[in-house]
Structure formats: C-alpha cells, structure tokens
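The chain below stands alone, shown as structure tokens; this is the form predicted alone.
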Amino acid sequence: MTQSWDIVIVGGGLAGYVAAAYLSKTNLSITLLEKGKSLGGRARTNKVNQQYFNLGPHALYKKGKAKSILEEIGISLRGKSPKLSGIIVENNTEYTAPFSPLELFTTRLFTTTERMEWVGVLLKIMSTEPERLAEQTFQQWARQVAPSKKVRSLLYTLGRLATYCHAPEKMSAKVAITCLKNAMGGVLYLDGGWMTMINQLHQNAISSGVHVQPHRFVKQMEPSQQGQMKLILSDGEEILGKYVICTTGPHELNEMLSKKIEFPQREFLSHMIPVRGATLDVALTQLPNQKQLFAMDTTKPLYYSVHSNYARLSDDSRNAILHVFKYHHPDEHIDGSTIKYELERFLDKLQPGWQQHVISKRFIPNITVNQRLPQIGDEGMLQSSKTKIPGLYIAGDWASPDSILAEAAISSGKQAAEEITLNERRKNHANHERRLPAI
C-alpha cells in the first residue's frame, strides 16, 4: 500500500529535526525518512574507543539563531567555551594570537601601526550592518578595511574560523561578516558532541508521534495527479505527501526531482558550490604541551584546537580530543596523502611527540562542511523555503539566504515549518470562511 502523509520530511540531520519539532505541535500526521542507517548527518558523533568524535570541528555561536532555536524546542545544550586566546603560526613562526586585549599590545606578530589598524578592523566587523554589504565579496571588503597585508592576511584567517570557507574572492561580505560577528559573541563546545542535540531531537520527535524512517533512500520526486507530492523510494515503494520539506543537498535535490518537472531554481542549485576541507581527530592519553590549547596559521588555511579542555569528549577525563583541520579551496585539488602528512606536521610542531599517546585518530581528506559556498546574489533566490513546485520546502545548510552552517541548517528548519504551519491555517480559514451560512 501507498503511504499517505500530511508531511514528509526528506533527512534526519539538525533541519529535518527542527521542523519536526516545530510541526509536531500541529494535527498534522509527520512522517522523517533518512537514507542513512544512522541520523544525524553531519552533526552525527561516532564514539570510537569510548571516545567522543564529531566530523572534525564543531561550534555552536552562543549569540547565533541556532542557540535560542534549540533552547526554544527544549534542547538542552552542556558543555563550556574556549578562552580568547592562542597561536598565530605565521611562516613557520609562532605568535600569540591577537585576540584580547592584554594580547593585542603583547604580541610580537604586529608593529604599532598594524595593531591599532587591527583594532579598527575588529570594530568595523561588529559595528557594520552586513545588509550594506551584499553586493561585496570578502575580498574587496577586507581590501578596504585592512590596507595592511599582514592585518589582512589575519582577517581571512578569522574569516575561514568563523565560515569554514576558504574562498574570500567567492564569498559574499555579508555572509562573512554575519558569521563574524556571531563568531565574537562566543562558541559553545558540546559535552559528549553534536549527536547529543540529535538524540534529544529524535526522542522529542518520537515523543510527539513523528514516524522516524531510517534507511529509506528518496530516488525521486514528483507531483501526484492527487495534487500531492509523491517520492518514489529506492525500493521502489511510493510515499505521498501534502507537504515535503527537503533537507538534502542542492545537488541531491536536483537528482531527485524528476526532469520532466518545471523548476526555476534548478539551475541555480546546479551551480553551487560545496564548502569542503579535511579533518584529523585524534584522541591522546595526555597532551605533551598542556599549555597549547588552540592555533591556526596564517599562510596556510590550518587550525588546531583541543576541544576537550572544555567539553566532554571521553569516558575518561584524563583524556585529550583534538581536531588538526584544512579548509580546502573550491578549486582546489585534494590529494589525501599529501594533505595527510600536511596536517600530522602542523600537530608535530604544536605537540612533539603526540604519536606517542595516541589512542584513537581518524583522518577524512575531503568533507562536506556546508553545502553552499556563499556567493553574491545567493540571497534572491533563497527568501522563502516554499519552492514553485506546489507542496515542495527546502531546509538545510544551504538554504538560508543570511547563514551557512548549523545556523543555516536549524533556522530554516524553522522557517519550513512555520511557513507550512501559516499555509495550513490560511486553508483552514478559507475553508470555514466557505462553509458559513449566508447572510
């Protein structure tokens, strides 16, 4: 029998969980359908000999929509922030990073003159109302802030902490600078990792009657002559829906949709661009330098940070979990090997003799971190997660036209499902409207 559902939401990660949260306190019959084995997607934790790994580095803005969105839901969210404070690895030499201000006038990697534009650089970021800058990539707007290339070269590094892309040339300002200025209020590291949001989110959802479908890959969509959205499984099982909410890739939604189907935003889709970069956990017994807690080097896109000094990551306290991370560029060509051993340096020069307490290491060369590399004019077409195609919303990383990443993902989670929620009630109204007596 064909199954039959008011909504149908197509992924298990943070959007697919949030607009069933939402949703879940409708009438409405929900049912989430996910091709994985496990939920979550990238916000998926493994635990690998009783430590705690998520997908290389995640932080939640504590001053971001995501935050209040989750606590809004009754997401509980443990776990503490990391210190201001750090290295700058600049041609192989250390410095202290710049980012307070006992730091500031301490560190030898800036003169006088490149101190106080530095400070001024840092004042502009959280004063400018990133709207201004929409027809601006990071790029020309740095080259207007920063006129030194040392403070310069710092601001793209701040710029790839605080997106995860690698591309100022591509990125749109006013993207960057929203996430900029989120990044300055603060992050937040989970205690036992990002899948403690997902748990909490699935057992709410199956709390709330929301029918949970793992392992059920979506091969293509299409409207049904019953005026509902019909997705045909790859087992060959067909789902109808009144409402679809997908959450996948632009890419995978294009494959899904058939090609017979009108849809103005295809060629958009097509055309964006993956955020990716590779990614080395590592859990150790004990770290060789305490002190050294967190790094990112200025002539090349790497970070460092050992995220267990404020969350719990391992059954055993004593123990360390890091992430040696490498934002790739678009353009970029990604050999593994090479990136490897790129990344095993940069943590032998911030630990010497780390191979030594190693307990457990994982090395992903080449990672999805957020499905749209922000370009200029990106926002023009994602205002509204209501597509052309009657019935059919898109959620995701990708999916909001101000944010990427969790931010993005959870937000217009939300937005579907309030934009579905504003649907229904105009039906409802419509329809009581109709069955009024004459006056």
Ligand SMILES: Cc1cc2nc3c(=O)[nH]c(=O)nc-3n(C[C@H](O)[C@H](O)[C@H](O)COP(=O)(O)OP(=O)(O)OC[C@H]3O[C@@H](n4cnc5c(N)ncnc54)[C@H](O)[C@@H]3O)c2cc1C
Given for the second form:
Amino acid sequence: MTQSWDIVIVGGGLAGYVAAAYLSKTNLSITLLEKGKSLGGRARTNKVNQQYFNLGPHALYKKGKAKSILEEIGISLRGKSPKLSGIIVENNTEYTAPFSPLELFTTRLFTTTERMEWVGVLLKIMSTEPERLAEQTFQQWARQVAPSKKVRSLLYTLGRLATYCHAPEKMSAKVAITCLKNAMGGVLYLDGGWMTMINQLHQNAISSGVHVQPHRFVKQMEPSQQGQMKLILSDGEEILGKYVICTTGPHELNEMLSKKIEFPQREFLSHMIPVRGATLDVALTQLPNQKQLFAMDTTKPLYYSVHSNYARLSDDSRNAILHVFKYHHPDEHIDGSTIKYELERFLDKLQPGWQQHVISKRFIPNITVNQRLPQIGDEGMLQSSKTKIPGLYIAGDWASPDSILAEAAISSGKQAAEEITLNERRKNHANHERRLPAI
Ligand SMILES: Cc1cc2nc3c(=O)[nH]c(=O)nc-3n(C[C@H](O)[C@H](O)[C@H](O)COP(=O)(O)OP(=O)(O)OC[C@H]3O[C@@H](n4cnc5c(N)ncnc54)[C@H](O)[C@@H]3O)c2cc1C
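Please give the corresponding structure for the form predicted together with this ligand, as opposed to the form predicted alone shown earlier.
Below: every chain and molecule of the assembly, starting with the one above.
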C-alpha cells in the first residue's frame, strides 16, 4: 500500500528535525525519511571506547539564531564556552594569540603598527553591517581593512575558524562577516556532543506523533497526477506527500529529480561548491602539555582544540578529547595519507608524545562541513524555501540566504516549516470563504 502523508521530510539531520518540531504543532501528518541506519546527519556523535566523538570539531554560536531557535523548541544545551586564547603558529613559530587586550599588547606576533591595524580590523568587524557587503568577496573586504599581509593573514585565519571556508577569493563577505560577528560572541562546546541535540529533537518528534523512518533511501521524486509529490524509495516503495521538505545536499536533490522534470533552480544548485576539510579526532588518557588547549596556524590552514577541557566528552573525566582539523581549498587535490601525516605532525608540535596516551583516534580525510560555499549572488536564489515545483521545499546548511553551518540548517528548517504552515492557513481560509453561503 502506498503511504500518504501531509508532510514528508527527507533527511534526519538538524534541518529535518527542526522542521519536524515546528510542523508537529499543526495537525498535519508527518513522516521523516533518513537513508542512514543512524539519525542526526553531520550532527552525529559516535561513542568510541567510552569517548564521545563529534564528526570533527563542533561549536555552537552563543549569540546565533540556531541557539535561540533550539531553545524556543525546548532543546536544552549543556556545555561550556572555551576561552578565546591560545597560540598562533606562523612559519613554525608559536606566538600568543592576540585575542584578549592583554595578549594583544604582549604578543610578539605583531609590530606596534600591526597591533593597531588588528584593533581596527576587530572594530570594523563589530561595526560593519553585513547587508552592505553583498557585492564583495571576503578577500576584497579584507584587502580594504587590513593592508598589512600579516594582519590580513590573521583575519583569514579567524575567518576560517568562524566559517570553515578556506577560499576568501570566492566567499561572500556578507556571510563571512555575519559568521565572524557570531564567533566573536563566543561558542559552546556541548556536553555529550551534538548528538544530545539530535536525541532531544528525536524524542520530541516521536512523542508528538512524527513517524521517523531510518534506513529509507529516497531515490527519486516527482509531482504526481493527484497534485502531490511522489517519492520513490530504493526498495521500490512509493510514498505520497502533499508537501516535501528536502534537506539532502543540493546535488542529491538534483539527482532525485529526473531531468524530464522542469526545475528552474537545477542549474544554480549544480554549481554549488561544498566546504570540506580533514579531521583527526583524538582521545587521550592525558595531555602531555596541559596548558596547550587551542592553536591555529596562519601559514597553513590548520586548527587544534581540546574540546573536553570545557565539555564533558568522556565517561572518564581525566581523559582528553581533542580535534585537529585542516580546512580544504575547493580546488585542492586531497591526498589522505599526506594530510594525516600533516595533522599528526601539527599535534606532535603542540602535544609532544601524545601517541603514547592514545585511547582512540579517527581520521576522516575529506568531509563535507557545509554543502555550499557562500558566494556573491547566492542569496537572491535562496530567499524562500519554496521551490518552483509545487509542494517541494528545501532546507539544510546550503539553503539559507545569509548563513551557513548549523545556523543555516536550523534556521532554514524553521523557515520551511513556517512557509508550509502559512500556505496551509491560506488554503484553509480560501476553502472556508468558498463554502460561505452567498447573502
Ligand atoms: C567536521 C565538521 C565540523 C563542523 N563544525 C561545525 C561548527 O563548529 N559549528 C556549526 O554550526 N556547524 C558545524 N558543522 C556543520 C554542521 O554539522 C552541519 O551544517 C549540520 O549538521 C547540517 O545539518 P543538515 O540537516 O543541513 O544536513 P545533514 O546533517 O547532512 O542531514 C541531511 C540528512 O539527509 C540524509 N539524506 C541524504 N540523502 C538522502 C536520501 N536520498 N534519502 C534519505 N535521506 C537522505 C543524510 O543521510 C543526512 O542524515 C560541522 C560539520 C562538520 C562535518
């Protein structure tokens, strides 16, 4: 028998679950289809030998819209904020990171003139209205505010930290500055990892009647003759939905829609470039250097942070969970073994002898952090979640006009749910008007 639902959500990550949370307040029937056996998408946390490994370093902006949306739907977020301090590695030399006023005036990274220029850059980030930067790349903006190469190099490093994007010449300045402003408001590392958000979202979905179906791969989608969307699963089963919210990646969405279907956004979606990186997730019985908690390299796109210093990420509080990360440029050739070697040597420098204390380690050479590297002009195409195919809506970390990462996944999930709810209200209102007797 063909299943028929008011709402079919494709994808069980943050975007899909947030959409489900808002729609579950209506009386529409909802199902969520996830191709994986486990739920959560890229917000998954794996428990490996009693340690909680997020898929690479994950931090939630404290002042971002994602946190307030999650709180609005009753998700509790437990964790702590890392101190914005640590070291900057430049040409293999370590310097105190100039992130606090004291460190700014004591670090040997900068000359006096560069110090003043850096202060100017920080003030510019805080005072700039991102809306005004819609026509600029991050590189163009950086060249205006930071004439010195050294200061600009630190600005790009901070940009990578806030956005995960390592292509300032391609990236929209508007999104970069929005993320930098958010990052300067601080972040949270979550106790138990990001899966704690998914677990709560999942429980809430189940208890409000959402039918969650893991291990269901949607192969194809098309408008049906009855005016609904028809989804064809990999096992041949067909599911009908009055509305579909697709939270897969943009290329996956294009593949699901047969070329015979007219889809005006196809071309735009096909040009989206993902933001990628390599992650080395490590659990140690102890840190050889207890004081070395955070580092970034300005000459190479490398990151290191001990997340367990702030969040509970192990059943044994003495253990340390850290992430070493490399930001990939979109045109870069990825050679896994060379990158692994590079990340391990970076960690050798920061935590000499770490290999003797390993409980678990995991290396992922090429993971998609965000499905869209935000570029100039994208936002005009992403103003609404509603696509040109009736009943088909989009959400996910690529589908928001002005944000990326969890900010985009969560806000676009909410937006898709609100647009559908509004559409339903309008339709019900019009039906009611039609039924009113003529006087
Ligand atoms: C290494 C790394 C570090 C990150 N760090 C941060 C950070 O610090 N801060 C931050 O805000 N964000 C961070 N992110 C990004 C954040 O994790 C993602 O933006 C967010 O989880 C994406 O959620 P989503 O729902 O849009 O997509 P996903 O989580 O990818 O969910 C989409 C789901 O759709 C499913 N699916 C796909 N195709 C089909 C199909 N055909 N049928 C059925 N199901 C399908 C997938 O299996 C997946 O579960 C990081 C990501 C990574 C990988």
